[in-house]
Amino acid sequence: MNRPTVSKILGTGSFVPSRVVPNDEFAQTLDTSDEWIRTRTGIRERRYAGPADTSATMGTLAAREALAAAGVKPADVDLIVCGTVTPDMVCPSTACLIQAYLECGTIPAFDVGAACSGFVYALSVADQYVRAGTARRVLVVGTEVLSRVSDFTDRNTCILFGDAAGAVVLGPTDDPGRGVHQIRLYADGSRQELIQVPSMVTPNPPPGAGVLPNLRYLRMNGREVFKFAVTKLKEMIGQAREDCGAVGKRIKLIVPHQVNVRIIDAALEDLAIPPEAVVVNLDKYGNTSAASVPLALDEGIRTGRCGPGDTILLVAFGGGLTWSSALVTL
C-alpha cells in the first residue's frame, strides 16, 4: 500500500521594504518615546513600504526567493494562496496580481483573509491540496502594507506595525520523517471587535452591539488581545507537544507571530521555554501581521537556527479572532 501523500516546504522567501521607521520618528508628533515603546513592545523600528510597494508587489518580490530556495520556476507552480488583510483591490485578489507579476500561467491563486494567522491559515489550504495530489508545488505567500491602514494619531496601535512580506513553496515529501504534521485552526467572530481592519465597504459607523462608530483605520482592544494571545499560545505549545508525541518528534525552534516581546516572553516564562529556542525579530519589523510568521521562518532558516531534519512550530493569533498552530519538520 502507498504512504498517503505528506507536504513539506521546499523553500522559503522573505521581502522588507527599504525605509526604516526608528520609534524616535513617532516622538516627533506623539506623545511618546523610544523608551516608552520598547518598555512595552520590544519594538525598535519597522519598515513602512515606499510609494510602489503593495503587498503584491512585495507578495511577488518574497516569492521569488522562496521559489529560487526551492529550485522551483514559476511555471512549474500549481496554486498560489495568499493571506493578507490589505490587499491591493477588494478584486482582482492578492494572489492573481502576485500570479501576474509571477508569470505562473493560468493556475488558480486566492486570498485568504484571518489577520495574522493568514499564513497559517493559508498554508493549511496548500497542505490539503498537496495531500490531496491535486497540485505538486504551491506557493503560499503572507504580505501586508498596513502602514496605510494605521492611526497615526493613536499612539497605541500605530507604533506596532510595520509592512512586510514572507513566502513558503509546498510540495510533497515520500520520508515519513519530514513534512507537516499537525496544523490547527480556531476563531471565534463573536470577539470581533478586538482587533478590525475596515474597507471601503465598511459601514459607517458599523452594526452591532459593543462596536464604535467612525472605523476608518485599524483598530484594537491592546489589553484584551494582550490577554488572549498570552492564553492562546501557551495553549498551542502545549498542544503542540503532545502532538510530538504522537510522531516522535522535539520542537527545536518556536516560530511565533511577532506582537508584543512581553506576550512572547510571559508564555516562555510560565512554559520554562528558553530564548534561544524561539525566533524574534519583532524589534526589527514590528508586527507584520500575516507577513511576521514567514519573515520570522526565512530569517531562521537563513541565519542556520534550523534546518532539514528539524521540527518546529508555526504560531500565530490575530483579528477574527483567530488563533493557529503549523507542527513541521523541515
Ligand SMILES: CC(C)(COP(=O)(O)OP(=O)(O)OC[C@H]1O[C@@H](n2cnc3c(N)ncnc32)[C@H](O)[C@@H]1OP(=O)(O)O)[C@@H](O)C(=O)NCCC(=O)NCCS
Second form
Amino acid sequence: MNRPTVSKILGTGSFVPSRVVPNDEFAQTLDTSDEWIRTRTGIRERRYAGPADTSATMGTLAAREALAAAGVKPADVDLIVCGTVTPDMVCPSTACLIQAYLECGTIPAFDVGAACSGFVYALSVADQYVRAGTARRVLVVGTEVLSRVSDFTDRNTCILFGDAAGAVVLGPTDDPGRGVHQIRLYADGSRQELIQVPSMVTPNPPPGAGVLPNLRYLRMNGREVFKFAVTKLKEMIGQAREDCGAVGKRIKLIVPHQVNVRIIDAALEDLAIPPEAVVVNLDKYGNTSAASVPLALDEGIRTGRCGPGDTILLVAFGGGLTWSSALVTL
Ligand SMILES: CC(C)(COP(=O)(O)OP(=O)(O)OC[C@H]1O[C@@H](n2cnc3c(N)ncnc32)[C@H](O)[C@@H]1OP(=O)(O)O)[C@@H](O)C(=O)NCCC(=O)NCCS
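Let me have the form predicted together with this ligand next, following on from the form predicted on its own.
Below: every chain and molecule of the assembly, starting with the one above.
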C-alpha cells in the first residue's frame, strides 16, 4: 500500500529592512526608557521598513531566499499563501503581488488573516494542498510592516513591534519520519477585542461592537494578551510533546512567536525546558507578527541550531484570538 503523501520544508528565507531602531529612539518622544523596554520585554532594537519597502516587496525578498535554499525556480512554484495583517492593499492580496514580482505565472495566490498565527495558519493550508496532491511546490510567506500601524504616542504598544518577512517552500517527501507531523490551529473570536488592527473599510465601528476606542492604529490589552500567551504557549508545547511521543520523536528546537522574553521564560520555567532548546531573536527584531516564526526558523537553520532530521516545534499566538503549532521534522 502506498504511504500517504507528507509535506516537508524544502527551504527557508527571510528579510529584514536595514533601518535599525534602538529603544533609545522612543525615549526621545515618550515617557519610556531603554532600561524599561529591555527588562519588561527583552527587546533591544527592531527594524523599520524604508519608504520603498512594503509587505509584498519584503515578502518577495524572503521568498527568493527560500526558493534559492530549496533549489526551486519561481516558475516551478504552484501555489502562494501569505500571512499578513499589514497587506499593501486590501485588494489585491499581498500573495498576488508576490506572485507578480516573482513572475511565477498564473498560479493561485491568496492571503490568510490570522494575525501573529498567520504563518502557521498559512503553512497548514500549504500542507493540506501538498497532502492532497494538488500542489508540489508551495511558497508560504509571513510578512509585516507593523511600523505603519503603530501609534507612536502610545508607549504601551509602539515599542513592541518591528517589520520583517520570512518564507518557506513546502513540498512532498518520500523520506519516512520526516516532514510535517501535526499542525494544530485554534481561534476564539469572542476575545477579539484584546488585539485589533483597524481597516479603512470600517474605520469607526459602531458603539457596542466591543471595539476599543481611537481605532486608528493597532490597539491591545497587553496585560491580558500576556496571560493568554503564556497559557497557550505552555499548552501547545505540552500537547506537542504528546504528539511527538506518538511519532517516536523528540523536540530539538522550539521556535516560538517572538513577543516578549518574559512570556517565553515563563513557559520554559514551568516546563523545565533549557534556553538552548528555544530560538529567541526578539531582542533584535521585536514582535513582527506573521513574520516572526519564519524569521526565527530561518535564523535557527542558518545558524546551525537545527538541520535535516531534527524535529522542531513552531508555536504562534495572537490577534483573533488565534493560537497554533506545527510539529515538523526537517
Ligand atoms: C505590553 C507589555 C510589555 C506590558 O508589560 P507589563 O509588565 O504587562 O506592564 P503593564 O501593562 O502591567 O504596565 C505596567 C506599567 O508600565 C507602564 N508602561 C507600559 N509601557 C511602557 C513603556 N514602554 N515604558 C515605560 N512604562 C511603560 C504602564 O503604563 C504601567 O504604568 P502604570 O502602572 O502607571 O499604569 C506586556 O504586557 C506584553 O508584552 N504583552 C504582550 C504584548 C504583545 O506583543 N502582543 C502582541 C500580540 S501576541
